Number of protein chains: 2
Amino acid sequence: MTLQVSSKPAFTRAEPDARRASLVEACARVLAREGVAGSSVRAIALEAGVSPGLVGHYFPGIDALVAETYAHIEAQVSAAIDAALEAAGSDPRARLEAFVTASFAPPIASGELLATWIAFWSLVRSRSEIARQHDEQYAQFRARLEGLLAECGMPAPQLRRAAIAITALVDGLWLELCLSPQAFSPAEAGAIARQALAALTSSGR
Amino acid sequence: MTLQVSSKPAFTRAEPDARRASLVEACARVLAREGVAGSSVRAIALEAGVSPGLVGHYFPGIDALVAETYAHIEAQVSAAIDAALEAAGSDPRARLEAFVTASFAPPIASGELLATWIAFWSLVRSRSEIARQHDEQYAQFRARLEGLLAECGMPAPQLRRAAIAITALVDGLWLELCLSPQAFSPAEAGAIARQALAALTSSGR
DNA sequence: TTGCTTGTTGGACGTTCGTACAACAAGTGC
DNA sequence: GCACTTGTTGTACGAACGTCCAACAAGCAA
């Protein structure tokens, strides 16, 4: 006979999707706090409040968890950009500027996100399926930018190179901003990007 | 009585600087081949052909070895750029273009270098002395670019932002080029950078 | 040749890692 | 209530990790 009156349940059984999501979020937090080196299965399980064995039950390895964490954060970034585009109204030029401005504001320009990015990048060269995931997400990001540029009236032949250039500029500014926040401010990064945007979109006309 | 006639010496004693350099180069090779996760003290010692204990004799930890490896590779990159500037002659504009063109040619645009960069970046946020090293090397890189821009006649007030923008653009293109080499070619990256360079340097006049 | 300095070795140590798995219990259908 | 499914636990295991250090030997000075 077992008494279960005054004691809490030993664990709660979660929906598989919800549990996966909580593990992904715990992974992002540990990566942000401890860096790549300190992000072990045990640390992530502790952060998520579950036992170490459960991580292996949902993900074949820590690489897969990092890959899903990257996809999760990329989705958050994408949602933040969508919100910024929405708020910018319908003027194509304003939408394009909102795109780059949002890239240097919270929650995107956060040094904590960088750790997840770096962990993912470190897997790209050695794991082919992760390289494929990176290619897809990069292509998706660039395609949206090409759409914005087209709405601004940029001729189709120029779209590809302009999108590559602006993506690289934003990525480079974002990277430096996260790595050494005192080199320049988010506001300055945005101003630089918008200025470059003006130079790039006018020079080709 | 020991016979040393037909057997090779058990080890050769190297100059401290030479031994440090060989460890640094072995570290770069292991990082390029195995990635951050596979770069242990043992693996690096094996690559350098020395015993594991020797790594600890020269470096207090693997972080310090990675930091010195980063500095070593940055010096190689800097030398490659200097050579490109030298070869470009004395015309300021040609020198500026040689600067960005060299950034996408071997030995700089190599996916193998990326692993060292990523390993270093992963330490920036958690180790303050490594953050300082990054700041210094970034500032140095940008200062040289500002010098080139000044020689091209750019007014002083614009130098800072233009240098930040071009550095970010080159870094972003270089990063994507290393991460997914099939997205665009080194030649296209160079063309994009030179085109952006023209747009940025003419718009401010 | 002899003695000294010190770069170098190689194994021992305690820790932490990822993984596997038997036992347990929460929730569900009957 | 009862049996069944399966999400979850906790631990055990071997491998690999960083670090340490006593012993060894290469090269130099005398």
Given for the second form:
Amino acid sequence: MTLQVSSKPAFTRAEPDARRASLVEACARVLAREGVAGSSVRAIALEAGVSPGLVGHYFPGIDALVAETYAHIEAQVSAAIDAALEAAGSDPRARLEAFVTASFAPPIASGELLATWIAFWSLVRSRSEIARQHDEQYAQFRARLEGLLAECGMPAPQLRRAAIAITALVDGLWLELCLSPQAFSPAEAGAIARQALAALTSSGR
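Same protein, different condition: the form predicted in complex with another copy of the chain was shown, now please give the form predicted alone.
No partner chains or extra molecules come along with it, only the chain itself.
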């Protein structure tokens, strides 16, 4: 699986769903490369190889296109985590570790994805739709993490704080891996996360 934030498509005609998807992927690439300031309808249209008017045909404005792009990237990240969970099998501990460490490997651990997320984060304070999506994404991540922790035997009163702590650890390690991949390896990030999980789950018994 590859997150669609880098390669530029080559097309002239497409079905409506494919065209809409291509505009979302073009928006992700422009956000990653140019940031929010450079992500105009014209720039995205140029990236997608279409006219600005066609962008307006599918999206009422740049805010709607950025919001759909956020949802698209979020769905791809979730799919990568789902794949890691499936590969881990049915053992609760293996699934918990897979869920947590999936962020330290491609396609989630990538500079291009980080650049796109930075663009989204810069809009959280000014765009209510992006703020809502951000809150929902993190709530869903923590809820899934709480479920996995519960399957490993953690008592219910401890789930919320443990999930918050682990999410913060994962985010910090992921951010540093993307910013400075030479600082430490994905394997080291995974070992740190597993050590934290071991401490949290053993103290909850």
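Numbering follows the first chain given and starts at 1. Take the two forms, find the largest set of C-alpha atoms that superpose within 1.5 Å, and that set is the rigid core. Note that this is a predicted model, so its numbers are computed, not measured.
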Superposing on the rigid core, is the CA of residue 38 displaced by 2 Å or more between these two forms? yes
Q. Using the core for the fit, does the CA position of residue 173 change by 2 Å or more between these two forms?
A. no
